[in-house]
Structure formats: C-alpha cells, structure tokens
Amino acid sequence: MTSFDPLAFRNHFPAFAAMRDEGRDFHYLDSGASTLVAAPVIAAMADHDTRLRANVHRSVHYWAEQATQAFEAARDTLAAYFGTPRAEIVLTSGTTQALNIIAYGLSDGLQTGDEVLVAADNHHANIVSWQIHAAAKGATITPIALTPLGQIDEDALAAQLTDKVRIVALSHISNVTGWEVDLNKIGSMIRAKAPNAAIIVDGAQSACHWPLFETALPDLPIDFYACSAHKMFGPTGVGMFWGRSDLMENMPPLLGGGEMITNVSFDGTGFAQPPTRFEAGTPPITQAIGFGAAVGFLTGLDHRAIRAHEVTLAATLAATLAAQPPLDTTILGGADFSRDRAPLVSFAITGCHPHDICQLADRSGVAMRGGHHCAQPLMGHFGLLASTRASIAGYNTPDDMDAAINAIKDAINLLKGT
C-alpha cells in the first residue's frame, strides 16, 4: 500500500499556516460542508483576476479572449476528470442550482400519473427541487425506503420500479452517514425494471475522489450527475452537472438571459444547444477557473492512499465514541467504516444538543457541524432532529481525532454537569 503523509499534504493548504500564524488551534473536521482551498486554486483565481479580468464569450479584445480560453479550459479539465464529452458539462453555481436546472428541465415532460422516486437519504436539494417542479406537473413524489443503517433498501426499491416511474433521484454518497450507493448495481436495476426513468445523482460527496470509482460517467447506468467545487478543494459559488446529450437537447432552460440564446425577438426566442442553453448570464468566471485548477490538483493525487488514511481516522473516531456507554452515543449509519463508506462520522448524544457540542468544541479549535445537515427525512429515519458531524479529509491527522474526542467529552461533561 502506498504511504500517505497528511502533514506533507497540509502544505498544499494555506489555511493551516494562517491559523498557525494566528496562534490558533485548528482541527478542521467540516470538509463535508466545505473543504479547505488548495494553494494552486488560490493562485489560479488570483492570476485571472489580476491579469485577465474580463467577461467571457462576448468581447474580442485580448483579455476577453484569454478569459474565455481559460474558462473553457476549465470545462475541458472537468470533462477529462469525469471522462465525458465537454459539451455534456454544464457549469452552475453549485450542486443545488444544478439539481434545480435538471428537475425543471425533466419535469417539462411529466404528467399526471407519472412517478418520481426520491431516495430518503438525499440532501434537500435533490428532494425539494422535485417537489417544486415535478409535483407541479401532477407527478407523484415517493420516497425510497432505507434500511436501519440508512442505506437504500434494494428490495423496497425493486418493488417500487414500474413503467410509471419517470425519475429516480439518488445521492451517490450520503452527506450524513457516508454510505455509498453502488451506481452500477442500482442503476442497472432501475434500467431493467423502469426503462423510461431518468436517473439523477447528487455527487457532491463523491466527486472529490472520482478516480476511486475507476469509470467514466457516461459508462455508468445513470443520466445526470451534479457536484460542487467547494467540496473538491476549490472555491464556493461554482459547480457543474453532467447530462446525456439526448436528454439535455429536449430540456427547456430554467434561466433566461444572455448567452443561452440563438436569437431573441418578440415573435419568439431560440435557445442555444447544451451546455450553453443552461448557462444564462455572466458565469462565475473566476470560480470556474479555480474549479478547473482544483480538479487539476485532484488528478495528481493518490486517491487510494488518501481514502485509506481518511477511513482509518473515521473508524477510530466512530469506534471511540461508540465505546463510551456513559455517553449514550448513536453513530448514524453504524460505526463500521470497513467498506463502501466515506469518512463522515455523524453522531447523536442523548441530552446534548449538537449545536452546543459544536460551540463548546470550537473553544478547543475543533470545527464540526451540528444540525440536520439539509437531510431532515434522513434524520427522521433515525428518530432524530439533528446530529453532530465530523467530516474528514486527507489533511486530517490522528491528533485531530484526539482533539475531537477530548473536546466532545469535555462538552458532554459540561452539558450534563458530570
């Protein structure tokens, strides 16, 4: 197995040096919300805004043409990373906008009696978008049941798949439990039993380690995949979706404005071909260039070594918390991180509100997230309103786990008065 040095990996992230200069303890365990930004990303964005600050696809002066080339080079980098044609990569403000564009476009073909199946472990963006757009067409929105551990119940899904199903919305990796959906297996089942269904995947938690899946997006039995740069060591404000050309060509745009048209008159407007059709207005140019730099950075990493390191840390944290009976701790999804699972440790402790745990842990420099994680149906599945989540990345170390465990114990002692 290739060795991995998290301390050397930290050198790619200026945040660690900045916190050290400020004399602050810094145990960042909130990468599931947003990863830290890699130095090459910051450099690429600064270079663009310093030297080539211009709009894209419009003017023909030097700076505008250079900006356009850099912007479209980012699309090329994304296409290469995911193994797709460049014309099937649509740049967005993030996963949420991407999923809403997809939901609006596909709902145009829905009618009363059609069914939309939505996995109950989805982020709200892959639930609410279907409730807004598909339900307006009279389609029925039905949740896909989960097992006690929070994984998709494959038997229940198989029973739900019929010719009436037009959409299946999945989360590739749960942002609460870290459980991964086998897209080949689940997608093939859907294709066989509901051949008219389009399969939409929220890839926000999986895109950072896409090389681990050893496949190109078009080779999977899915139709759309969305993700965000800020969970891939990149900037906020930019994301993308991939979609099959034959489906995108029949989708109307969600947003209207500049660039996404072929002609405009009061007699009617013609829409451009994808991906331009779905990129109305001035795009997040600087962020997109940063997105391309982030993916370029990701391409050069040893993802297997990083994932092995991350999962070891997650397993240690989960096992340590679960082994403390006085804490009365629930690890959402269970404490087993041996297979098919990302390093997200979500837990609930009886009598201690997650927000209180996070605020008290912050005093020790431990950054975690407390709340429902935009996954209220999944929280309900576990009989909870909220949980605390420690999400781990390659720059985390055993010292971070020790700091988190000590901070959690100290918070509990204070909250319970023990």
Contents of the next structure:
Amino acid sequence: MTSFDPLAFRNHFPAFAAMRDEGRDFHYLDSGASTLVAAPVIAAMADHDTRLRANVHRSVHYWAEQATQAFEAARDTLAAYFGTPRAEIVLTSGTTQALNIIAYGLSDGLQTGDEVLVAADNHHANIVSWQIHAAAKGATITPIALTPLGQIDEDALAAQLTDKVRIVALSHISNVTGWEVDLNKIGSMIRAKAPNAAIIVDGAQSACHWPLFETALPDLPIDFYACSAHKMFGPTGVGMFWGRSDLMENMPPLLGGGEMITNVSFDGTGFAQPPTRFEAGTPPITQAIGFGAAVGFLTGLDHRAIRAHEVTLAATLAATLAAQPPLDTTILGGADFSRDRAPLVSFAITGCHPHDICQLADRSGVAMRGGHHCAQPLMGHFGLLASTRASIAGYNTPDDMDAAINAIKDAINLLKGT
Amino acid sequence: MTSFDPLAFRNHFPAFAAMRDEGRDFHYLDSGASTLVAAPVIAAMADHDTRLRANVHRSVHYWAEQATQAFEAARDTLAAYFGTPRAEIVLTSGTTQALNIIAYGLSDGLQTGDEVLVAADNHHANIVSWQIHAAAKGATITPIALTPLGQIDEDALAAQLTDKVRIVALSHISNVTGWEVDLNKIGSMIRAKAPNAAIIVDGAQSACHWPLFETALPDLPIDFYACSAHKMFGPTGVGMFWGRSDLMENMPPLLGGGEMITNVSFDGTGFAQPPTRFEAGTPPITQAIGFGAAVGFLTGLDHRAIRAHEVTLAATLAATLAAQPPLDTTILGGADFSRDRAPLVSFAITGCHPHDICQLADRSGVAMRGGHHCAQPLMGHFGLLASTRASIAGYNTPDDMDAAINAIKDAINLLKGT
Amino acid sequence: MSSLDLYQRDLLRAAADASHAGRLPRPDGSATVNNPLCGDKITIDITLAPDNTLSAYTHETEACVLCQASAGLIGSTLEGATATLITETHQAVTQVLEQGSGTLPTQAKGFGIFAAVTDHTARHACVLMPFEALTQAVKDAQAKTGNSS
Amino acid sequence: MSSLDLYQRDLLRAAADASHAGRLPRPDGSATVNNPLCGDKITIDITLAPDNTLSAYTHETEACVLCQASAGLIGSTLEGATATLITETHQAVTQVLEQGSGTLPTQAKGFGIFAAVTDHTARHACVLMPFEALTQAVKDAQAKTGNSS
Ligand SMILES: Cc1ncc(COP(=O)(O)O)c(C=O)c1O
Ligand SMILES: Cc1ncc(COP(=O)(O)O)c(C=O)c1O
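Switch from the form predicted on its own to the form predicted in complex with another copy of the chain and give that structure.
Following is the full complex, with the preceding chain placed first.
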C-alpha cells in the first residue's frame, strides 16, 4: 500500500549514523517533544553562520542583503507550505512566544464580561498565555469540556458559544492523545454561534504534516495558527504564527524594540504594519533559515505514506500495551488509531510511575517521555498526574516498537516484582 | 605594547576563509549589529543538533538528560563570565525579549505618578519596551538628557532623581557613539537619590568584552543587565539577562507556557521560581549551547589587548574622517577614543546620505551600516536622521580601515562630483 | 558590482534636479512619509486641477540619492499627469523593482533606471517612498476638496 | 547503564516500605509539594515533640520510586530526629546528588543509595521533594504551635 521506507528516510537524519558510530542503542520515541533535525537544516544553518552572517533589515551591504533575502525567503517557504500570504506569517522564537503575542494582541480589545473559551486538552502554552493576558483585561477564562476519550465535547461547546465569547483557543492535535480536531467543523460551529470570537489554533503537533490537511490555512474557519520548527525536523529557537491581517492590524505588539516601529520618540512611537510589528529585535535569523530548510524538506515528502506508516506503528504499540493481561493499562484517548489521530501513544499503568518506566526504558536506548506533558488539565480529565508517551515519526520502525514493548515489560517486571 | 594579532584571531572565524575562497573582498565593519560567528560556536551547535537533539527539562532519557545538562552548563558558563549566581541568569531569545520581560515584570508594581527615566542614548529596545509596559500602568516615561557628545548629562539626571522614580533604564555602551556609562558612578548616584528605583542596563554592546570591566555584575549598583549572543561571536536567537533574585521573585512573567509553572489549572496557575518563571516554552536550546561556546571562547581572550587594538583602529578612522578638509564631517560623540569608549565610529557627512555611502562602500567589500541604528532619540539629539557606522572587532585590521577610508572617499567623490 | 549601475549618471542627475524642490505656498494636499529603517523623510505638496490632474508638485527630501532621484523624476515626468497615470507608474515602478523589468508608461520611461535597484531589496523602499507620499498627498487633497476620482 | 544501579534492590525496598504511608489523624503540621515537571505529589503530616524532635511522620505519595524511596527512608531513619539532624540530612542528600558522594549523618546512611541518581539531574527533584515537604511541614507546625527552634 505504501512505498514509504523508514530506513531510507533515516538517511536524512545524521543522528542515526552518529548513534551507530557511538555504539548506542537509539529508539527515539520523543518526536512529540522535539523531532530529530534533518541534515539539510544543520547544513543550511552552518553555511549561513559561516558565509552570510549579518543582521537583517538593517544594512545595505552584501552580507546583510543576502541574510535579509535568505530570511525573507524562509518566510516565503512557510507561506507556500501553509498556503498563506507572506505578510501574514510572523516569525517568532516558538509556539509559546507566538501564542503569547496573539493573546496579548487580542486581549487589548477585551473587557470585563467577555469570555475566553479554552479547550481543556490544550498544552499549557495555549492556556497560561490567556490566563496572563486576557485575565488582565477582566475577561473570564472558561474551559471547553472534553469527552471521555479527551476530545472536544461538541455539545458542551455548542452550549458555551454566545455573543460574549471573544476568543476560542484550540489545539489542532493534542500532544497527549494525538486526537485531531476537525477545524472545518468546529470552526464553522464557532463562527455560526459566536460571531465575535477569534479562533486561535495551536498547531505545534500538526504543522509537521500540514499537507495531510489538504487546505490552505486562510481557507479554514480559524484566525490564527502557531507552530515551532523543532517539532518539524527544524531548529530550536524559532517558530511562527499565521494570522489574518485584518485582525493583526488592530493588535498591539507584546514586544517593543528595533525594527517593529515606524518612528520612535519620547512623544510617541509608531508601530510598523504586521508582520514586522510583531518581530521586535534581531530575529532568530539563522534559525529562520533552518526553519525554511526544514519546511523545504517537508514540502518534498509523501505525507500520506508517512502518516500511514506512523499510525501503523502507533496502533501496534497501543494494541500490544492494552493487551498486557495482568496489568491495568490505560491508553489515553483509547487504542483506536484508525482515523483523525497522530501517532502519539500515551499510557498509564497502575502502580508503575512514568518516570520510572522511562528511566528503565532508557537502559535499552528507548527514549520516551514521562510526565504531564504540559497538559495538566487534560491529565486531570483522565484522573492522572502523569503518563508515559511514545511519540512516533517517519524514521521510526517496527524494531523501535519491539524495543519499546520489551523495555516497558522489563520495567514493569522490575517495578512490580518487588 | 600589545601582542594581540588580529590576523591570527581571524583563524577562529571561518567567514574569512570562506570569503577568500569566494574571491570576495571582505572588510566587515558591522560587528555592532552582529559579530561574525566563532568556529567553536558553529561546531558546538551542529554537533548538538546531530547527536543530542532532544527537548530539555522534560524527559529522563539519555538524550534529554544530556541536552538538559548542556543547556544548564551554558547557564553556568554565562554565570561564571558575569560573576553571578546561576539562578540569576535567565535565558531569552535576545536582548529585546529580555528587556521586555524585565519591563513587564517590573511594571507590575507601577502606578500613576511613578516615573520611569530612560536615557536618551538608548537603543529602541530599552525605550519602546517601557513605553509599552510601564505606560500601561500609568507611569510617566521621561528621557534623561544628554551632553553635546551624547553622554548622560549627570547634572540633569541628578535633578531628575526623586522618590517617585521607580525605574532607570540605561545603556552601558551606546551602539552609536560607543560611549561607556560608568555604572559604578551613575548607579551609586541613582541609589542615593532615587532609592525606590530599579536600575536596568542594556548590555548589548558591552557584554562581548565583559572582562574589561573587572567586576562581577552583582557587585555593581545596578539590578538587571541584558545582552544578545549574536553580538558576542555567538548565534542569533538567544540572549540572556541577569537580575537580582529578590526583585525577580516579585515579577510576573510576560510569557506563559510550558516549564514556567508549578501547576496549571483553570482554577489558577502557579508560577515557578526564577529563572524558570521567565523561560516559558522550549528554550533556544541549541542556541544556548552555542552561546555557552561563545562565552567559553570569550573567557579565554585577552580583552585588554583586543580593546587596545580595536580602539587604535577606531581612533585612526575617526581622525582621518574628521580631517577630510573640504567636507563637513561630524563624528557622533567626537573623535576622542582615548578612554571609556568602544570602537564604534558613527559619522555624518553633509550632503552624503549614509545609505549611499554604505551602498557605494559595498563595492569594495566594506560592510558598514547606515541608518538611525534603532536610536532615533539619540539621532535627534545630534540633529540627524541617520548616520553611517563602522563598528570594529578584534578581527579587523589597519587594512580594513584603509579600505573603509578609500571607499568613503570614493563615495563622496561620486556623490559630490555631480 | 551592480552598485556601479546603481549610481549611474542619469540617477545622479535626477537626484540633483532641484526644479521641484521645496514647499508649495498653498497646497491642496500634503503628506510626510518616513522610512523606518533609516529615518529618511520626504514631504510632498501638491495641487490638483479640477479634472484631478496633478497641477503642481514639490518635494522636500532628507534622504538618499535613490529617494531623491525618484522624487525628482516624479516632478519632471508626472506633473500634469492624471490620477490613473500616477497609479500606473507607481505600480510599474514597483514591478521594475521586484522583477528588474516592467512596462512603464511612455511618459514615465525615465524610472527605468531603477531596474538596477532590483537586487538591493533594502533600497526598494527608498525608491517607493516618494510614491507613497504622493498617494497620501493626493488622498489628502481629495479629502480637503471633496473631489474624488 | 547507571540506570541499573539506580533501581537497586535497596531502593525498591525503601520505596515499598509502607510503614509510614498515609495521613496522621491530628498532625501538628502538614505540607503538600508537587513536582512541576511530572505532576507528582507528596503530602506529609508530622507531629513535633516539645523538644522539637520529629515525633511522628507520615507521607502520602503519588510519585515515582525515587520519591517513594526517599519518603520511606525519611520515615525509617528520621522519626525521632532533631531539627538539626533533619536539616543536616537534607543538605547531605543534596550534596550526594550533586557530587555523587557526601558525608551523611550516621543515622541517615541509608540515603547513600541516591548516589546513583547523580548523573540523572532530571531526577534529583524526585529525591528531594519529600525533604522539601518535610521542611514545610515543620515550619507549618512551628507556626501553629508558636514553637520555633
Ligand atoms: C545597545 C543595543 N541594545 C539592544 C539591541 C537589541 O538587541 P537584539 O536585537 O539582539 O534584541 C542592540 C542591537 O541591535 C543594541 O545595540
Ligand atoms: C501542542 C503543543 N503546544 C505548544 C507547545 C509549545 O511549543 P514550544 O515549547 O516550542 O513553544 C508544544 C510543545 O511542547 C505542544 O506540543
């Protein structure tokens, strides 16, 4: 069915050769936190820092001109990938900064009595930013309830949507369960019932496979979308958001500094148009160029084949864990990976703490993450403090799943054996 | 007098070999905007992205543990360089983000009638951040007047210092004139006359040669100090600030997200202690490691010898330009580089626009910056809209000065010749 | 390299053309625009004829040669022009900057010298600033005279 | 590799020691601490004797084996201890974690098992959490009883 070859795909990621050379077992199942970095990304950044290092947007000399063109070309690459106008792409230091810029900018218009609805499956970045900036204006932050599987409860949401709702903050794909929100459906419902609401989508977990959604961002009934390069085979230190220009034009900037102004004086300072308004100071130039290289790399991939491969692995892992007979194992969000779901397998085993499982699995080079995954309200929804997460990317193989399953079994034996 | 050899120093910067290979003239006089990147920095980042890429502070597996240790080791390196406790070093995306975090956090305590004094030689980052965050609390932003040379007018400042002053925002070294503020003297005066003031120092232009000041940051009568790695032979996308912990403990965070919390719920979220409180989201991990490598490199240098070399070049350039007989040339801040001054030579030639000078100088590979240098109030103080700046670093040579002088002369001839 | 072409004789000549420098005593519309990158400033005064053509134009420019040349060329080629021609020229110059070539209206062929600026993206704004100020000044005049095309 | 030592028998035994698990009916002081990284939670109840020694101690722990072991060892070695000994032990355990070795008070030698955690900086907080909760509980008790050492 799919011709995708994960072992060939590994050739794009120098980490595998490096770990082989070091003789280190390497079953990287933590791509939901940060993916590995693709070779063209590392090369593009080292090349830029070697040959064209200069500040952007400031000087007219060759190096500055080249750096600016490379930086702006990265913006073009991102705009093409997400199908947006280039002026609607704002480069940031990551999803978190992006969401805070959006929260601050949109909160300017809020007042007491206004409501901000925040999906309870959100990452803290899409919760705390609203608690800080919207609450300062007197708005109420209300969670959107979840179904037992951790998906948005559409009936509950429908009942919450009124004229008073000014913001709805959603996560496109949960970083715990992998469940995907149907943005068309939920967005249309919000547009219909809460016409004053801006819809903000945390895309950190969906951006890596954007072509899967077969739509341009502006064609969705949403207003903002944020993501981070380090979850897209790109560098740390850079991310972006897309926003509708008519909304961005009315948003004050969270960060003041160089480049984002039209003129500065002690009598009053004028702010530049978006996206510049939100890009205060020297941007993460080299990282933006690495981000562009990463998205260039993503653009050439067969995302459908990769997702099919990833989800097959996830389903196997989930099914095997759920079938461990004597154990009380919960797969957060259920074991069904047949549709609308990214390959994140989070699980909890009664009596075995995630940190202990992860630490013991590390013995055999299995890299998983244990904790609340910066999603404490969702953990609370599942009645848990923490879970273990195996997150899967295209370079993972059935061998990685076997290693994970064996490592988890060994850990359980040790932890339960005493 | 000095044994410093700029040509040997160039071996640490791969840009020189690369430009030689490309056959490109390369007289880089824009280090005040961004220095070139040192070889160990590029190598450390590529190595990290290849071998140890993982998110920090989140997972217990080998790669995350190593990444976290490397990230925290960078913090240790910074703390050692500036002589601070490690917990008082906050990693940011740059000076601009740092100053905004500080401005937001300190503004929490402000109210109408409080005064914020902002030196008029500041970079926009240390002006607009206060205009945004302190003005929101009703505080008044007042400029600190300058002397004709562009230095802080100490008498004027003395007259401004009262109990009402809650913030004083200074620049350690002006990015236009290179004049250095005596932080001991000015800081003590502020402490004595404005006991309620927190003193914030923009260190973007001084951090690269911190050992010159022969003091630990906490021993100075100041409270915060911010800088960027890209002006310290390090990467873009990362910076830091030092702040006194007793002040930081009372500062709310500008950015909400992962890692900076103790617990998140819709009933209320608790914030972590500094520095974590101010490091929301995935930090610029690889860049922090590059920053650590840069500062490790800086730690091994003879800063006194380098500065002597740099200032000799700056003085020559300034003197030669000032002596151009038929031209009306102003050296911003004067041509005296004999003391308390960094090697930034900003000049204005009546009838020759900085952009034209820079563009024409680019023909011979001379990279200078023309514009307002994100310091419009200071430009206004000099009665100018823009100036041309040659900023000098250790890798510059007398040959670079000759090239600059010739290029400037040629530009003038062309521009004035018609 | 291409800087050589950038500062060609025609450009310097256009920049030095002082025939439309200064302010108008009684403009119908005015506008000041500045360049956030370099602080440059241009103030344009205009009058509009009853048929909305540009009957008078002056500029006061504190700016680089490129901006001066652009402001000068507007004076020497667009005085008397219709609003349509101004807009067309503005668009064509933008295209010339972005693509290195473009079809300029016959009256405005002189702006072809800016093709040399294409590779220098940081300077595009210098060339376009006078057009932005002109557009704003026209709007200002139309708002004041209540006359809109 | 060193994970092997991490989960040694003594550690697992200490973690499984349920003798001080649960809550006290009438504590002098209590404290709950949680780990921001993993969400783990520990609640400690104590009573203090008139001489400020730890007369009773219980813990309720939703946490990993390391945290459980630490909480268990506090129960088995520090019940009856003076405030000074508690502080000394806390400091010595911190040192063991940071340096891989350190001089533990004779009564508290059992905490030596945590030397294996040194290289795993992400886990240091797991071991120290019970000490932090204990310190807070002691403060709480002193505040309530008005009795301070
Ligand atoms: C004095 C000064 N302050 C602040 C900044 C801003 O630093 P960044 O752009 O790295 O945030 C700069 C550099 O542009 C500077 O020279
Ligand atoms: C769903 C989701 N949102 C937001 C974030 C925060 O992204 P970053 O830490 O890159 O700012 C993450 C990753 O940690 C995430 O998974």
